[in-house]
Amino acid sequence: MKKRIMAEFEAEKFLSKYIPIVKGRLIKSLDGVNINLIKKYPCVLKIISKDALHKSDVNGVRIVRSMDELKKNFIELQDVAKKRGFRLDGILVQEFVEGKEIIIGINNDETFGHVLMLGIGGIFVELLKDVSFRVCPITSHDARSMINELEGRNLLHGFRSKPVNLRLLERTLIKVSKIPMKHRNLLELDINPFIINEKIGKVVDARMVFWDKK
């Protein structure tokens, strides 16, 4: 069987199903329509291609602040693509969101089957590898200790900052968990970031692959 690989926007559309993601739009130009659909500042730019699934490494993510940055950073962001000879879908315009920034993964593992990943997020999770493992689906408590078991738990707990929405946290990892139990032939789901903050939790960029049933 043939692995199928789901960039971001294909992503957040299938976890839509299950977990709030931020509101986006995919577009290949900057035309009158949709720049009208563009109406709140800032938000976030992005390049969108199986090619580029890191998309932080080729300067592919841009938050611009008014209609002149966006028009700048979407010409600029092609031509990023064009240089690298990325197969474009498209450049995701994204509402901003302000939270800590959250990874949660499932990974197929050989031996214990479907495992659900929780470790702080962003640029820093490969340098940092502040992570907990609970074999899926899990419970509240196995999502508590997940969490507890975090040494910068504290930066969730409120360190110099206001603290998540920790409930919310705990239900988002439960129905991660449960994907697999309807989508066996998943292999990899890659949340990071997950940003959330003492009102709401959000995804913000994913990854999936799963084995192609064809």
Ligand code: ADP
The other form holds:
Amino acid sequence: MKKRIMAEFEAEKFLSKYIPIVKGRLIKSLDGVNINLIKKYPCVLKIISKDALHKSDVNGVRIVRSMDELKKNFIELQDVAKKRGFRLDGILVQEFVEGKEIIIGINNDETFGHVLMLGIGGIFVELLKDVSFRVCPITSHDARSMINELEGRNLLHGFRSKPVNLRLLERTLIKVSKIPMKHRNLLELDINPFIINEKIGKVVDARMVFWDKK
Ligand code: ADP
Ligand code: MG
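Could you give the coordinates for the form predicted together with this ligand, as opposed to the form predicted alone above?
The complete assembly is shown below, putting the previous chain first.
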């Protein structure tokens, strides 16, 4: 069996059936039509290619604050892809989301089957390995305890800022945990990050790996 990888744009399209996804459009050129459709700054530009799954590593994610910056960075990103020989699907223009960064993942474990992972982005996951796990699918009680097990939970509960929408986070975790029931061939899901604030929460980056059925 072969693995099938979905880079960000495709993975987000898949996930949009289940959970909130940031607004974004994949564009191939910077003509007037495309530029005029962008109504709000800042926005985020990203290289989308199966050859660049870690976009920041190749300087492939840019926050732009004006139309001029947009044009300049769009051309720069196309150059990055060209120089490195990436097969470019396009440049993703995304709405900017303000909030706390959450990591939500699924792995298919040999013993436990599909396992859901939750962490808070940044040093909590990278340095402190502050993550919680549950076997899929989870209940709302599981979702709450997964959040409360995290050392960094105070960041979500409103330490020096407003608490994030925990109900939305719980609902999102439950929905994600049910995806493998419909898609047994899911091998890996990596939502990094899901950005959440006191009102909204949205996936702004995702990657998925499936066993190809063919
Ligand atoms: P990578 O492939 O490097 O993981 P990401 O799409 O996750 O690329 O972008 C890198 C970082 O940029 C994210 O971790 C987040 O901090 C920030 N970022 C990406 N997209 C957005 C967005 N739409 N709104 C706000 N911040 C974003
Ligand atoms: Mg990411």
